[in-house]
Amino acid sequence: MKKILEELGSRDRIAICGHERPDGDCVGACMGMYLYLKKMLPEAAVDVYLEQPADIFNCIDQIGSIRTAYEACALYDVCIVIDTNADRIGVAGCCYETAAKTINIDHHISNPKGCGTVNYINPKASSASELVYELLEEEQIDEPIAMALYIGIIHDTGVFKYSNTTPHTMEIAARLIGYGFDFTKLIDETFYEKSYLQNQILGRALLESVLFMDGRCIVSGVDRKTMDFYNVEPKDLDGISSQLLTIRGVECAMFLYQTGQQEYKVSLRSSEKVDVAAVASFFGGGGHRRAAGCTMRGTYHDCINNLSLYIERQLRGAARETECV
């Protein structure tokens, strides 16, 4: 794919979107992209649409101009799909499907072809920040610009722990942190923190979480009764299937919270042995192979069962692969 600029020609109105519940790379991606339009095209309408992001993300200049609902009379020249496929857009879906022109970033596994008229896919690629800092003349990238992209890949590497990190998206973090920004202090308010009603939801997952596999997949929820006594929504529980996979010995976590009646929103962590996105893939979800999600119907308990059965048999073929060698 061409850099940017590029490939947009001499569009005028120009729509950016994300998945539905956007996370850290989402949010810094979409928002990366945005200001660079922004700058470069400042006779273009350019709109960023997402739902609305987590507060620890207010350090992200022009973070207000997200827009949280489409407007029927908006038409747009060519629509921007980062970090997602069509099946997940968010609140803008309709700016999907009326642009002239589509173009689609993503990283994951589970978006193999793209679903624009125009694709950048990597799967190997760390994060969708990453692949949007390659769309954008360096040359142009300001200090706004690399902090946002810069808080896409830390959440998308778990802060350059996580198996997709390479050298290359290394190199692309020592050149953000080149702009000045005190990344030290983003990583903590952005990625650490937590607020005392989110560590409490938190403690409360681990307290009811449970073993089973022989140790090596663990399980925790919550419903939506539990949500609102702790006045927590679907935001504040980022973390936590990351946190269970913390425990010695786990090779898989999984992590549900209730969405609607027999409804559940799934997220599934794997250490080596489990493919996760292959998992969630069963289920409609997607994601990449260490984390993935899903949504499913049924019983909390009907969940975890059919979850299961494809992650149990994955760590039956990695033990039979163990023994032979």
Given for the second form:
Amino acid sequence: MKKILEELGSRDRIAICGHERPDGDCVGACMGMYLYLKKMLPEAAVDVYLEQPADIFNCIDQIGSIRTAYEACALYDVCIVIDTNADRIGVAGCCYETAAKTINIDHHISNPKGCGTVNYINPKASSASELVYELLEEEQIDEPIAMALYIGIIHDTGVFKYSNTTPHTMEIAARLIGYGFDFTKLIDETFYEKSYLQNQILGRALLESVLFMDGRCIVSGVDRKTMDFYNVEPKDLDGISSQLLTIRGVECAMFLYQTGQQEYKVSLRSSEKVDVAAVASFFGGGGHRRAAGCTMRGTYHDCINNLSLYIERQLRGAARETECV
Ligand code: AMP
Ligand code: MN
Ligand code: MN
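May I ask for the structure of the form predicted in complex with adenosine monophosphate (AMP) now, the form predicted alone having been displayed?
Below is the entire complex, every chain and molecule, led by the chain shown above.
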């Protein structure tokens, strides 16, 4: 794809939107793009649509400009969908439906072709923030833009630990920290630090977790009542599925939280063998090989039984393959 300014041409009403329950990559990539377009196109009307991000992202410049309410469906020349396809942009969907041109920037393996009239899709990229970086003119990047993109990269790579981290990711990160922001503080405050309540609900999820398949799988979940009791929202539950995966011997972790009457949001994590994107896609969701999610209907136990069936099948398949080698 051409650089974003070339792609936009003279179009001057631009919407940027990311996925529901935006994570660090989604917020960082959307805000990085927003700050860049505001800087480069001061005459243009640029709006960024996201659900209210977690407070940890308040360090991002102009985070208060995010439009969280979509009361009216404004008309845009271009709608840029970042870190998802158009299925998960919630009520911002009307900006996408009515825009003359749509641009999709994504790295999810479950979105191989893209949903835009122009698509910049690379499932090998660590993060959408990495892809956004590639679409900007490097000499125009400034410290706030660099910081937003760096946040996105550290969140989707688990601070350069996950297998989606490539030499290219590290090169970009190296250039970004050159802008001088305090990256140590940023990593601590946006990635590792958790509130007391977040730690309490994590503790609860760990206490109630159940191992199965000889300790190769683990599952835990919280219902609405428990979330209300601890006064936590979905965004406070980020990181629980990854924490479950750190247990020795566990190859696949499932974490479910209730989103409605007989409805659960599922987070899946895998250390290697299980392709959780395939599992989540089967249930109408998606993601990456080692981190994916979906929303399922049914009782907690129905959801777990259905998911387990597919996970066990994959693990058994993997075991058979190893036996043959
Ligand atoms: P989560 O478990 O929600 O942190 O999501 C893990 C990864 O899967 C992230 O990259 C998400 O963007 C992606 N993901 C989560 N839910 C869905 C879904 N319903 N459809 C597509 N991708 C998803
Ligand atoms: Mn995301
Ligand atoms: Mn992402």
